[in-house]
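In structure tokens, one chain follows: the form predicted alone.
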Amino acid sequence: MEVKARAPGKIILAGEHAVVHGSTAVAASIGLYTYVSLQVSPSNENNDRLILQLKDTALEFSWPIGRIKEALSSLGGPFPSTPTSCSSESLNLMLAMIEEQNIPEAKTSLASGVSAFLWLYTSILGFKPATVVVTSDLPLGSGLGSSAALCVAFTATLLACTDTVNMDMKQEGWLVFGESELELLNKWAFEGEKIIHGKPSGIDNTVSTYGNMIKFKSGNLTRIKSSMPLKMLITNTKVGRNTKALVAGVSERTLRHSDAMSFVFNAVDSISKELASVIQTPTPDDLSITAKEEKLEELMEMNQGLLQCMGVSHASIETVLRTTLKYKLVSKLTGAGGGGCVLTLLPTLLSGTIVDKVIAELESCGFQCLIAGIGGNGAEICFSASS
């Protein structure tokens, strides 16, 4: 049996930055995928091996069972109900593990999603071998959630083996969770996102476990629905950028401009509520349709001036805004900013000739451009006799 997962990947709406100084934030899943497929074998001395293949960057690992029990089998696992922090203990074990791979240097970021991977796999399954292949429509660090979508789709996969959910394997098509069981993929996945990213929000797993939007103020989370259709053009300017290095800076702009940052941090809270209440009123027809996207637009242009207002916005992102504007589009940063990517609202009634003109366009500028519905599922789950 081949069971495969797939989880969204996440945008922030509205609200980055300023969520750090208690403002609310609305982050969204989108239509763009990580995908996870795991075969477990049968134990025999000819195939007792853990794979681990990463198809869109060409690497493989490959660890005999024995190896991996002798690292981590005083962990005690498997464990599937009781998500379990890795220590630091284990987490040298698994770079040590990792490192006799000989990952080419280049790549050696991928490192601390391998050791997620080792975590989750030991702590919900225990030593079993399998061979694990994973795809992905996320371009890596670049502000998507892509790492999120990763712990999600690993620990989907990882759970469905195991007695601690309930799902027909008979059924054809992809399927979803239970509520019950999609708490506890979300808090399994959230100790996948501390391997590596070390503190984080939570937001991004919770988005693309449970998909749809949430509304996010000083650590509380609120799931939220669209009751529109939206749809964004996603622009990966490729340039790399620091956020801890942005976060930092905001806070500094803030200690010697606070009242006016202060003043900048409430516009953006009340742009964010604003925006969760568009998004949740009722659409009765086209007409209403078209008048929530005008006013979404505003929002976003209002963010957008906002997040300038804080120094986190870059020339790759204003040169994407310029673009986008000459065609009628308004766009904003998602994410940290000083590159990244960039939103641009689709309105429903754009003809598709305008999209393929702005989609050329940027692209001539070295930018990768993606299309994604937005607020949509979150992770899902398939099952298919192994070939």
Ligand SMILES: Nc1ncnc2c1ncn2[C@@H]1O[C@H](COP(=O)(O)OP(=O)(O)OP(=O)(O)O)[C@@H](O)[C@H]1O
Contents of the next structure:
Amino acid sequence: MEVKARAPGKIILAGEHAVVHGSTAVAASIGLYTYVSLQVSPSNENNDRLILQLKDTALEFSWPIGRIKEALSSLGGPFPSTPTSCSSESLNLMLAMIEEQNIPEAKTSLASGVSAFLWLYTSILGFKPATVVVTSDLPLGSGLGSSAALCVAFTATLLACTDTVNMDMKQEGWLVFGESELELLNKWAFEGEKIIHGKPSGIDNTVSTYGNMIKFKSGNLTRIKSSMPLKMLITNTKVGRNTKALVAGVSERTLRHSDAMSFVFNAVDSISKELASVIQTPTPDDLSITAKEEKLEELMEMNQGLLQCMGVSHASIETVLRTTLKYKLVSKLTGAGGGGCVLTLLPTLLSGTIVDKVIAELESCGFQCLIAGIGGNGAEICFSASS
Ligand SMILES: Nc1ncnc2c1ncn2[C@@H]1O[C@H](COP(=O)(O)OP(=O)(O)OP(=O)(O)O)[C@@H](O)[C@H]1O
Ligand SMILES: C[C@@](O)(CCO)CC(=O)[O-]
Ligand SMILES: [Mg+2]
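So the form predicted alone is up there; where is the form predicted in complex with the ligand?
Expanding to the full complex; the earlier chain stays at the top.
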């Protein structure tokens, strides 16, 4: 039996980084997905292997299952039955098994995602031979939650192979999880994000798990329903960066300027709460949609200024801000910043001609633009007879 899962990427409308320090943030899923397929192999004593194929990065990893069992069991068992953080000892053992596979120098940053896979796989399924294949629509390391979508999709396939997920395997198409299954899925995916992000807030895996739009603060989510059309241009500066390093950088700045940064985080908390309120307030007519869009723009502009204070903007992001401002459009970075992706709000009454001009000018800077659907479903799985 083959199990497939898909999990969406995300945009953060307000509150990134500050959410790690207890502020409110608002995020939404987008219509770009990471897909994972899992096929457990029949046991064959001599050739039991765990194979991981990362199609987007053209990497394949293959370990004898006994090698993994020997390495990780040396730390004592039994394996965690409830969501548990990977210890530094386990992480070091997994990194050693990954290094044996000779990842090309330029791709060593992918080791964190492979470590997350090994932790989730062995914790949830134990030491079963299988082949796991990953493909994604999401750009890696760009602020659209590719790491969270990876961890959510991994976890969804793994849980689907256990008796904690109660689904009719004969049902066709993409199936959604029940509430209790989503909660367990999200907790395990968060453990995977901790390996990749270091000190994640949990907003990325939560919005990828539950989908739609959420308000998030200190681990608690509130699902919010937008009462207005939200159309965002997403510009990928294609400047690579590492979320873990950017998150650590903000924490270090907070240690150096604790008073000032606490005011920054409090301001972001207020911005996120007001933005969520604006988005949810019923809109009686077109005029009020425009008035609400102007409020959103002002809140985005204020949040971008505070992200600059946190030290996570970048010259490429400033270029997007300046370019879109020429067309009276407002933008803010989304995700960890330091490059990556930038959101630009496209007001309802904006003409398609202007949008085309903005995209052409941004792409002439070497950036990549897309308009993705906002607020679709979260994690989903489907079962197919072994191909
Ligand atoms: N499709 C994929 N294939 C292999 N590894 C992936 C894939 N998607 C994500 N990863 C892992 O996640 C890492 C990127 O995660 P990172 O948190 O830095 O960026 P992001 O999640 O795209 O951005 P943000 O966290 O700001 O939203 C990659 O280095 C890799 O380890
Ligand atoms: C930068 C950050 O706030 C969002 C990254 O998409 C990190 C986190 O919340 O885990
Ligand atoms: Mg990430």
